[in-house]
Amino acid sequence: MDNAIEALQLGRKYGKIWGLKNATFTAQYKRLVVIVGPNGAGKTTTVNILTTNLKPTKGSAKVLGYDIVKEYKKIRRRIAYMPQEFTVGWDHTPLEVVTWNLVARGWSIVDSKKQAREWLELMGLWNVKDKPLRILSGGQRRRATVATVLATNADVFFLDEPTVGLDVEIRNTVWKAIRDCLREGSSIILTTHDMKEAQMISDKVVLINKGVTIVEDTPINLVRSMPYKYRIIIEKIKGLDIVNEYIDIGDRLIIYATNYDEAIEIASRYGKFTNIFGIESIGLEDAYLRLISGDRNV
């Protein structure tokens, strides 16, 4: 079996409303798959179904070869889940929450303490290991949560926006830890709203919109699928006649160009009338916006 996760036409109905209509994708072993999409697209519902916390209304899925409905107990023994709003014990210390979470999963106390130290050092928390989480910063608490989950050495991790609220330096530390887990043999499903994060760390991206899987592919393939290579960011003013494909982001426009020479020409043309904020190579965020909108001008 090549895939750690297989989802086929998964759907979940809340009353008369479909929170998820058709999630279909795979995640290979030892790979990081990032699920992206707008708020309300069905990302968290998908994760809740795959972690066996929510029963699907339709469709099927397997995690590590086990059916999510019929064999949910086997799945739960081998996965670890970090919900978006998950926080660890407010009055406990980082050392306590990591250690006792491992004990609860069947680790010995000796091994749990050793593993807790390793992960708290990795997350830069060993110097505050004995301080109650309530007096730590939001970033420190978030890192303690990540450490609590990743320290389990689970076969599959489900991480719902694990780096939200973290500064750039600490976020990179978490990224490294996540990628290291793959080398140790784990498979990972991660959700994020940060397209730069998805492009940086994922092996594959699954885009869900309005409850339906729109596309699944590697970040580089999604970027290469774009008919443009550069974007020009300009100040939006009345009266500009934009002939190229563009995206309206309020008081600014993102205009797309097929090559660098065209990008320079566009910047020169509109620079006579408005401010030019930069010329950049396109990235996953541009592919995401184009796939979500489906329109020439958004």
The other form holds:
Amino acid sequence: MDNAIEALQLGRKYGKIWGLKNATFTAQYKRLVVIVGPNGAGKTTTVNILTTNLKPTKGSAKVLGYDIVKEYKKIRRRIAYMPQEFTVGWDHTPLEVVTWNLVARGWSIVDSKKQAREWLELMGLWNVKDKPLRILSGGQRRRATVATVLATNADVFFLDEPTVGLDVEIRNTVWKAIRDCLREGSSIILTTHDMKEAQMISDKVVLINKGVTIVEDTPINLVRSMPYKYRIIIEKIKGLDIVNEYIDIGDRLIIYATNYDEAIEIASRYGKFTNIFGIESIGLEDAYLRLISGDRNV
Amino acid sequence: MFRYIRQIVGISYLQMVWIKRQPTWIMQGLISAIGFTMLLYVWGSLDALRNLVIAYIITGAWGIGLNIVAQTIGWDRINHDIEFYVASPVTLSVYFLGTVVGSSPFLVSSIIPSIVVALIFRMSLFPIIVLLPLSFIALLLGAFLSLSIILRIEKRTNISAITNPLYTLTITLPPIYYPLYVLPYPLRWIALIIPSVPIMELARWMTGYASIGCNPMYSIISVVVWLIATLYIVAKKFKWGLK
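Please could you give me the other form, the form predicted together with the partner chain, since above is the form predicted on its own?
Below is the entire complex, every chain and molecule, led by the chain shown above.
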């Protein structure tokens, strides 16, 4: 068995509305799979089903080889979950939340304290270990929450937007901790809106749109599948006749080019009339936008 | 078994932290208990104080269930703590018992005045021990009653807005601090519908510290019906995962 997670045609109805229609994907052991998609696409519903919080209306899934409905108890012993917008504790100190949540999972107090120290040091929180979370910054609270979850040494981690709202430096600390967990043998499912994050840390990307899995592949393969290699960002002005594929982002346009020469040619063509803000290689964000919107101008 | 207890200790510590940071809540309970004792001593009688010894234990447990345990669970549900615990080895029983134990420091502000009053008036402490199982039922029923309402609430601030008036309605207004027998008969039956009243009646009957106002069998029936009804409602609304 190569897969830590197997989801097959998962669906979930809320009243008469399908919050998730058809999610099918796999996640290999010791790999980080990032689930991406627009707001309301069904990412959190997918994670809530896999963490046995929600019962699927249709389809099936296995986590660590166990059925999520019939064998949920076996799954719960071996997973850890960081829900979206979740802050662990308020009056608690970082040391308390990490230590006592480990005790609540059945760890001994001695081992829990040792593990808490290790993780708080790793997350740069040891110097504030005895201060209540309510007086710490949002970034420190988020790191304490991430430390509480990752310190569990679970076999599978589910992290729902763990880095949202974090500055670049702190985000990098969290990324490092997450990648360290993979090296230690854990498998991770992470959701994000940040395509740079998905491209940077994921082994595989699962794209869900309108409750359906659109694609699952490595970030590099998704970028390579694009028919374009470069993008030119220009100021949007009236009267421009654009023949290439482009994306309208309000006061700017992103125009796509198949190669560098074409990108230069486009930049010189429109540079006579408007401002050029940059010529860049395309990334996962471009692939994402193209897959979400279909093969057309948006 | 040892691991199970350790898990309960873990949850109870986490649930207890806010009390540890703000012990004035317990002090407030103690001071109001002293004030209440003085009030009844000066204006009331020995009968009133004997009733008070029981009432402290029952209302203390009832209040912990109705206010502290239910509020904690309600907030945990809104703050996603429940989802966090579901996806872990923490079971529903570990979580619930941990929350109950974590809220128990508040019992200090009920038990201490109760024992002090009993000792001052040379009353036996044995009935207080007899009350402990009944106080656990009071705690459970208080929690289930409160949860059956607040599990329908999605806004955090509305939780206290429900539990506090509910406490007043079930403790201050009905015959808890005053005896049931002072009410005329039709009102006694109506009072028995309020779940805290039959529990208090049973406490009076079990300890013999105060006179009862109706056959204890009616109180037992009322408590059992309330327990079944509220447990059913809570079980329907509160699922430990796989919702």
